[in-house]
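Take a look at this single chain in structure tokens; it is the form predicted alone.
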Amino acid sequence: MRLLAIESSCDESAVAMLEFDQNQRPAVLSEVIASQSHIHREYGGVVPELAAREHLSSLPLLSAKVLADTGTRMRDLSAIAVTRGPGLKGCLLMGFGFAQGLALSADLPLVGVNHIEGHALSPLLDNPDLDFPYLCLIVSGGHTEIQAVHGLGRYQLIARTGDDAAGEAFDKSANLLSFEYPGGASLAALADTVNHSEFKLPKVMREAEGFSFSGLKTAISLLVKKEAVRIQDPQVRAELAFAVQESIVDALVFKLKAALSAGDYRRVAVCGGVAANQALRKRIQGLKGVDVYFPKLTHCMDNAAMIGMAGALRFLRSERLEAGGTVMPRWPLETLQ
């Protein structure tokens, strides 16, 4: 079975070709991603209208490349999978409309995929020994949550952010430290150059059920203003970055450990863009009594391979989108079946 997958939920246009064997094991034959960071950098964040326009121009080119690279004709495909939500509505509509057109023109089934389900299942792409159930920490740009994954469509929400997500906390903190957008990865890279910090940030979310990073963002802002005179010192800047990263990572690991203590889980998966953070990986890999799984780095960020993975599993359950379906910008994972 070959499946073409399309992702356009935010500011990355992505297309992938996946092939599945008789045991439903995936092979990613080709995948391409077009980032828009250079477009949104001058605005300090994603501009939805500009992002949607870029998807409109990028997706046909990316799809043609993937088809050509794999020597696949449209009639060779079993189905097309596309992100239906959650995400920015205009961006979702660009990818969804493009996928609808391809499916109609080639008389192919179309499968709508939940973007967060794609992340939650993405570790299956690169870890053939991972099996259900597992506890999943999802830390993408706009989402931070812990879900118990018992199988396809069987999710139990353990914790979710009530305001900023971890990725937003990284990027907003990076902006305060004058990194170019998106600065989260640059902040983390600088933080990794030191192993201590003279600065201390508050331990957040110890009592609350879910995640919350807005208070931390305020504390970081106050700290940066306090150290405005010294912030040009490379050592001071690195130690500020270290303190920020340590506080965010500590909050994530604290909640994950609490979820592990409350349940009987032997497997932990971490996914989403922040799953590429090396400090977070080291802390979670150090957890005792559990097996830990990560997607490879290219499958942490928004990508089409994870959409193909989730789409294929749903296609094998005979799920199809009816004509007239549309996007779902708000679509919690635990509402799926």
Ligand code: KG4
Second form
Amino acid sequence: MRLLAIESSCDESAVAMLEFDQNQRPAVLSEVIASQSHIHREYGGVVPELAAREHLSSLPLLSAKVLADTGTRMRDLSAIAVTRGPGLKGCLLMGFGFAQGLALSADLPLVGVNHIEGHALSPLLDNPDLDFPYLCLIVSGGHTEIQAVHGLGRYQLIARTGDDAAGEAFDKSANLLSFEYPGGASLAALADTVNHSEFKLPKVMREAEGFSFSGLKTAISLLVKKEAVRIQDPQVRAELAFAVQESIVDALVFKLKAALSAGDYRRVAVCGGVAANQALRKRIQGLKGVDVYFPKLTHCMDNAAMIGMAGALRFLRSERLEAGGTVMPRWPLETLQ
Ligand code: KG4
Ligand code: ZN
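Same protein, different form: I have the form predicted alone, so give me the form predicted in complex with this ligand.
Full assembly next; the chain just shown is listed first.
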């Protein structure tokens, strides 16, 4: 079974071609991403209208490339999978409309995929031995939650952020430390150049039900003002970055440990852009009594392969998008079946 997958929920246009064997094991035959961060950088964040326009021009080119790279004709495909939500409405509409057009013209079934489900199932792409159930820490620029993944469409929310996402906390802190948007990965790279910090940031709030990262931003903003002169020193800046990273990673690991001790899980998976963070990976790899799974780095960030993974499993369950269906900019994972 060969499937074309399309992702456009935020500022990455992505297309992938996947093939599944009889045991539903995936092989990613080709995948391409057009990142738009250079466009949004000067505005300090994603500009929805610009992002949507970029998707419109990128997606046809990316799809043509993936089809050509894999020598696939439209009639060789079993289905097309596309992100239906959650995400920026204008961006979702571009990918969705494009996929609908392709499906209609080639008379192919279309499957609408939940982007968060894509992230939650992304560890299956690169870990053939990973089985349900697993505890999944989903940490991206837009989402931070822990879900118990019992199977396709069987999700149980364990904890969620009440305000910013972990990636957003990294990016906002990075902005305060004068990194270009999105600065999360650059802040992490600088933090990794030192192994201690003279700065102690307050613990990220660990409310009963979830996380709260907004207090961290205030604390850093005050610290940056107070240390305005010393921060010019590269060592001081690196130690500040280290403190930020420690604070975010510590909160995530704390909640994950609490979830592990409250349930009987033997597997932990981590996904989303922040799963690329090396300090977080190390801490989670050190957890005792559980097997730990990560997607490869390119499948942590927004990508189309994960949409193909979730789309294929739903296609095999005979799910099809009804004619006239449209995007769902707000679409919590635990409402899926
Ligand atoms: O999953 P993703 O590509 O997009 C969303 O769905 O949001 O995640 C992007 C987020 C950004 O906030 C980015 O700064 C963060 O992931 N990120 C990192 C690292 N690499 C990407 N944060 C911390 N450390 C990293 N190495
Ligand atoms: Zn995402």
